[in-house]
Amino acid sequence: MCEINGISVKDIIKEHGSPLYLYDAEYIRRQYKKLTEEFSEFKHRIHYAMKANENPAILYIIKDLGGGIDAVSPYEIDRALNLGFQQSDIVFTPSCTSVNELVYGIEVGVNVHIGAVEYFPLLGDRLKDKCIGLRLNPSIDIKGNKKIATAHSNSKFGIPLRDLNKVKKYQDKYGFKVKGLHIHTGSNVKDVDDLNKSVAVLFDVVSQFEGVEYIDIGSGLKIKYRTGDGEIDLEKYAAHIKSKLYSLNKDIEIKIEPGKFLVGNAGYLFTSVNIVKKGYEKTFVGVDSGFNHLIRPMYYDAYHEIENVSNPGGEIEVYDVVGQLCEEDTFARDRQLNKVRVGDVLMIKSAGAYGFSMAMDYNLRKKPKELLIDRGNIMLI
């Protein structure tokens, strides 16, 4: 059975039985520390997207980095701040939210970023003198799964840019400051380019705004899901945002917010095959997690790679690994794997950002263990 950073699966699931989440704390340093390097050549701040796995033992590790948090509920800000990472650590930028939230935001004094013009009367003179964020929509329509892209003029995410002449007007009458610009394309963002078309957006808009400090050109970057799969382009992408601060000439932060970026390939999920069962043209291996635990192969119809870490040499056989929900409930179809037998561990890869943070008590049945490898210790988290 496989190693991670030297440690037997074979042992972790002996102890702690299964499904569950592993964790390797050193890729999200190695990760985050090839996200700074490639941005090393101006002002920049990352700000990890906590949605995408909010254990608070992955928020250590970023805290530790010196990273900041993207934080897209008040639930996430009081745990960021319980955590102690500070309200200048933290930007704020919900979808829809109601107005309460989003004056628990200012009250709490981390950087808000609002997504609506139609917030601004809501708000009222709540806003006076106080600094924000605007987060646009730049009406980039983007290659790939139309269900991660949030930046197309249909999407609910951002201010449409024909309504920024709404928003000065609503500063002059609130009398707040614009403190920051926010873009986010969307979610494995495959072509570069589409990510530089949305970043040129708002380093045009800054000139409309005296006084802006920031620009944070959210995230969106591709990783690896499978073997020859490709990653996004960090250093042409680096290149053009230098470009543009060099034909700024002002003394502007880049903000990122990476979530997927981080810790998504530093995740595991294994679960244990309870049953093989040949259909009428396919072969089923049923396991013992589902949807409920990882949703993204069926909400999103995500790709992630599978072993079977039991039988590595097996004959290659095709089968269909699918959940044990009461749901039509499949995590990949026509998958080559070697030989599955009942009682074997799979390995599910990619699998650490939107997996466990989106799981779900479906059926009644329990979310998985989480644990984490860090510098040859496992940890239950």
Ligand SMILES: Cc1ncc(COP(=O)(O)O)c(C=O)c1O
Given for the second form:
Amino acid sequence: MCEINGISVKDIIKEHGSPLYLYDAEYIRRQYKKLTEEFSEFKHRIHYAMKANENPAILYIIKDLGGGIDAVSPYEIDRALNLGFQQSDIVFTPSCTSVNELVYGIEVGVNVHIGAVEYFPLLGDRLKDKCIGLRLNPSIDIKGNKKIATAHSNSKFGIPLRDLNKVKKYQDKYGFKVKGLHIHTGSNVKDVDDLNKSVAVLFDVVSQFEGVEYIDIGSGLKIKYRTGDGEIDLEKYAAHIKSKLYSLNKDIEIKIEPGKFLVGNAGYLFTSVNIVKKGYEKTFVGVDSGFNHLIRPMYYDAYHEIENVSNPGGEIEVYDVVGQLCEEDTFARDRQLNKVRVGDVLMIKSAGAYGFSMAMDYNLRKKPKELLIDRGNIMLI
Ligand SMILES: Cc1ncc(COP(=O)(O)O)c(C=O)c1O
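Okay, that was the form predicted alone. Show me the form predicted in complex with the named molecule next.
First the chain shown before, then all remaining chains and molecules of the complex.
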């Protein structure tokens, strides 16, 4: 049976049972380092998008590395503050939230990004002398999964560029300063040129506001979900940002908000086989998990590699891997796996981001345990 960082998966499952999530701390550190090295030629700050995986143990790893947080709710802000992140470490970019939540962010002192001009009159004098950021909608259509595209003209996210004049009028009226400009193009963006187009829009807007201190380029950093998949071309991305900064010639910090780039491939979901059943045409492998634990395949049609770690030498057969919820609940269709038997353990890969954090108690089934492997130790987190 397979090993992760020298620890046998069989021993882990024997001790902790299944289903369970397992994360590799060292992988997260490596990804963080990769990003800081590529961005080393300009002032930058990594704000981990904690929505990807908000487990405190993961957040501590980010904190130790010197990273900040991208939060999208007051609950995420509170968790980050409770773990010792400072207000200035946190950017807060909620979507279509209540005015009260924005006021909370402003009062608590984090970097609030406002994503609609309609908020300004509702916030009114509470904005006086405050520094805020603007989340813009650059109207960019990206290649790839439309369900995770957030910068096109029909997306609910961000302020349309045509409304920038209105922002300036509200600025005069309510007396706030625009300290930051933000975009988030989407998740897992296939083509780095799409990200670069979005970044260019931000750079075009900077000169329209006096005193912008940072440009937050969001995320969208593509990761490998399957063999043969490409990763984001970080070198090209960083070179583009560098050239834009050079032309702008202002002291601006670049903020970036990776989620899945840091934790996606650090995580695995292990699940045991309850039943192998033959349908009319297909053979189904029914496992002790479902979209209540990992919703990405059902919600985003996401592809996750699966391995039968109990029978790596078994003959290859074709299966649909399905969960135990009383719903259409499919992890993979027509997937080649080494022969699967009742009791075998399947490893679902790339499950570190938007796995546990999107898990739920549907059918009153419990969420999986989460374990972290770090420096040869395995911890329940
Ligand atoms: C505003 C914002 N920033 C960052 C992220 C992180 O994206 P990813 O996990 O693709 O890196 C998201 C995720 O959707 C987001 O909405």
